[in-house]
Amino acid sequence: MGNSSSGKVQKERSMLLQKVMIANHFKKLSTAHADNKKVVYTFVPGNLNELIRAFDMLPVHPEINALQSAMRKKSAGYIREAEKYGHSEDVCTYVKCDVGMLKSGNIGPTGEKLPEPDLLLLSYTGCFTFLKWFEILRQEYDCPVVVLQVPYQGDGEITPEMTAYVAKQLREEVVPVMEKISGNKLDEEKLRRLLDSSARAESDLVEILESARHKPSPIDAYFGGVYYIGPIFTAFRGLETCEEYYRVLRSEVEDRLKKGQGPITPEGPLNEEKYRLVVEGPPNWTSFREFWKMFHEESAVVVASSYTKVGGIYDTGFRHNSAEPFESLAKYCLGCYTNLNLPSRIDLLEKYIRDYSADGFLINSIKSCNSFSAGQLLILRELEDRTGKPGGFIESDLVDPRYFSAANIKNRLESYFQMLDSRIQEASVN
């Protein structure tokens, strides 16, 4: 991230650490099979990174490849390629981007070829598209498929029976397949060490996210937040490099907090905090910087977001626990945001609006993401009724640039901020 007006790039140590972590991971993937490393394709929500790493296998996350391709302006071509193979315009654009990338040689975001999977591991946490996505991948790759069935939180709670059901599958179905593919028996002590490391990183992440309760907030918990969650939601949770990243990031955020500074953005530091927002829904990746700039220009800071909980909700108390490794992994999968029912999602967003003293909330409705978009108008109305705070509604897409209209979104945001202004002025008079 940098200051566009001066041309000087401001890089904090945490940003550089993350860049090196990602580059090293893709380098290891590019030589995985030559190095006799086994590769597991899996998804971010409910990922079993500690278990994968306990077997010394390497994870690949197809949706991360898609969003990285979008940020590098490559997703449009991949999507067109997938549509040539008959994939509908209405299909999740992550899927089409991934399929198009696969059909174009499977060159990853860093320009290195991704290895074929030795295992397709689907931890099913509420997104039906993931099931269909793995059916497509199964047609492309000749390798075992394991599906971990994670019960939906239909009644808004995780029961002991649900936890036991998932833990039993892990022990009796997932681990035996991973042992066979890796050629190694599970080292439970190694798994416990990885889980302990995860818990420490998770605690640092919570401190970082909760720093946004302060005024001004030292972070942006949506646009900046997607960088903060990167290591813990993907290939690095459980590793010492991940712990180090969050220690360094927490130190940087605490330093900004002490100095009363706002978040760092691609346009430079945001020194004036005019609006505090909670945002529901994923961001648009094809025009990510342009999207963020619209908020920066209005001095709007996102203090909490649902998207930064898609790979795990830690600020309500969950931590991975080495004392009960399989039950802990089960509870993690059960608690991901996409596995919450609608009332639970509304409760969580309401809590954020109140706890983070938000002036309003905004929904970014994603055209091709039913997992997030279903019920969002109900969420909007319910949150307005409960909190008295005004809600805004914009529409875009994950990685398809055809569905990002900058002018339309900017007009809607400007109207929304004008409404927020009048509400804030009314409140100050009363």
The other form holds:
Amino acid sequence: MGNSSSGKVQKERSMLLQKVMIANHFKKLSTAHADNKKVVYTFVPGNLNELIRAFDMLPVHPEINALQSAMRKKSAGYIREAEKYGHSEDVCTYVKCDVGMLKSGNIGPTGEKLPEPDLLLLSYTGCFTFLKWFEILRQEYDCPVVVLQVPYQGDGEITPEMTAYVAKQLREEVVPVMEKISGNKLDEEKLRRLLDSSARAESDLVEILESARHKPSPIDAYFGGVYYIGPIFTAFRGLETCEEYYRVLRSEVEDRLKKGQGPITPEGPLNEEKYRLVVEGPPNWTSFREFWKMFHEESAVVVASSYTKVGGIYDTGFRHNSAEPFESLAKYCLGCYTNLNLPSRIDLLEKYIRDYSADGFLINSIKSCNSFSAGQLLILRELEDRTGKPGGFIESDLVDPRYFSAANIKNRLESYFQMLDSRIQEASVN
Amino acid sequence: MNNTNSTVTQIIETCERLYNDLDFSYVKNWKQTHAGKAVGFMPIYVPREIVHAAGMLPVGLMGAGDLLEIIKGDAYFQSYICQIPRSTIEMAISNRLDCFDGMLFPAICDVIRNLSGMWKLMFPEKYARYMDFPQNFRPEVGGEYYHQELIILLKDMATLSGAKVTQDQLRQSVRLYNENRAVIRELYDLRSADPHLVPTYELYLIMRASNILEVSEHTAMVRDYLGAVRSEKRPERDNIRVVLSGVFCEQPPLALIRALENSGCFIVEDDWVLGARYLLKAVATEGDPLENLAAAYLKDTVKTASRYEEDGAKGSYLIDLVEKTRAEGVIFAAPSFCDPALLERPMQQEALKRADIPYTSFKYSESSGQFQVIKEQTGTFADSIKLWGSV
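Just the form predicted on its own so far, so send over the form predicted together with the partner chain.
Starting with the chain above, the whole complex follows.
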């Protein structure tokens, strides 16, 4: 059975539900200050959504704004705008897109103006650029900044000292500032309820991601995966709507699993699964659909990806834990994918290749993300050596369309799939 | 090596030899003579006192500059990654770094951070540690964490060297590095007061020597240089005075440094080899040495791009340097694809604009061979300041 391409984007209930959640969130943001709500700008990796929500504040994630701008084809203009202000062509395009958007009126993805922050919560987790990004934003806004430094897992482990340091910062730095901004004392019971809710949604997410172990996989864990992680990585973790989203999504996935169906893609259902891949690195957002289509056309399904772990790794057992709220938040931050050292990243990818019976793996190397990209060529070699599976390597960017060359990427992918084909045939003969 | 009563020429020749020697003969000789070990470290700062107290030689590594053709190193990094990790890997896989028994990778950016993991994979038999530094500067929060990090480092260094490290040995090392920092401050003060006496080329090579030489030897060398250069008659020049900013990691080639000075700029302040000047005041030598090192890191340090600025007064430190050194402008030089320097730059430039301080900016790589355009740019910058006091 071939894969159809209707041209019309097919949407399931969970997708529509997520769309409503996002629209409502941005609606609330647009009236936040009129509604006397406080707004916290913060980053996705190591985000403290439960804590922010415990104070009844609303989060804004600059990376999400940037990727949304890219998907709406606005990032090129924003990046140009930032470069006019002296930002180098060499640096992170998320930052430049965000700065350009700010300089252009700070209009969010729903067309409504984003509120100015009451607090910049710099969760310094797994990415050096975050530090500079909020130093840059601090020049633009008259609001406090609180830093949560999350030590890097340089030796591939989370030590008790690291957890204690993050938890201490939460108690002694972050919470007092949030109490001051919000005008409320921390309600620890509320925080615990939110953490319990997070854990339930996280368990559902793991079931969804692990469904890709089946053949055929009912999900695409990279392109589809970015939708699946959306609520839990951003403004909704800890909320009832988030739990509901994952219940609905899980039931959709289980239904497809029972019927032996493949993932739903914008081009329609992918019914034939020819190649099973693991992907390392973020996607390109400016040509997201075109990029996905290149895989769809080749009947390639991504069964696991590292990008869907940047906002938390749950499939190795971590859950937010209301019994130790601050330590649990600390361990969450410390465990995000980009906070793992290179050997740990390779171990995780190797595990995915084996556990998900992948035919090969692909690295999408992002020009402006050194946190991900530096060392990826060694990752490629190590994974090939360890698993014997062929690796592919393509280059693009997050939100700068100047660095997405569709023809080059398609050529490389076609060659890669040909190589995979011959390897699969060789394996079947032997 | 004995520098006593050396002439300026002799001292600079010694520094040139050290700079050009990618086989690290000095390190090998030191190890043999002292039956000791050597630990390399990447920019910007590590507490060298701890390595030294363990009886080992701490050696700052700043890439291979334009001295080494990159043959295999490029295969490890995409085109959009800076040069310093390539040449560091190239040196390692061509066995030039075999004399190092361990490597420290301080937190500066994601590239050096990930290089630490690459090292663990590629050279599993060697000690390698990524060093996180506090971005929280409260003693009871960031200070406590950093103190723990220093305890781990001390334990590791003692294990690596096979020696027990006493508090007195640590204090003695702190004293030696305090002396070194003091004499370097004197060197910088002299350069700022009489830049024609201390050409940047010479100062730079002396600073690079601090990466390699045992600390007492370097202190003696700087003292010798100061003595010798003060008695030299050197021609004054009609150069402008500039602060050079952004060169704290991957280094500009030596020829580029010369070209800047020859284009009409006295560099009266800079941020290369910043680790040797990172702590601005003497570290206390009474009490717990690790606590003292931690306390020194939290306050009284330089401000640089990899260190979070709590007060939000971005650019004020640079402006203070301009005022202190009576500089007439700032040259921003950053390695291509250097996140810390390039993300920092627009904020610094904005502050300079507000303070009405002229600046010019360019990018380089350690392996650049063509500087004509940069020389013309900085020459024009110098001329316009001379003629009009601004650009």
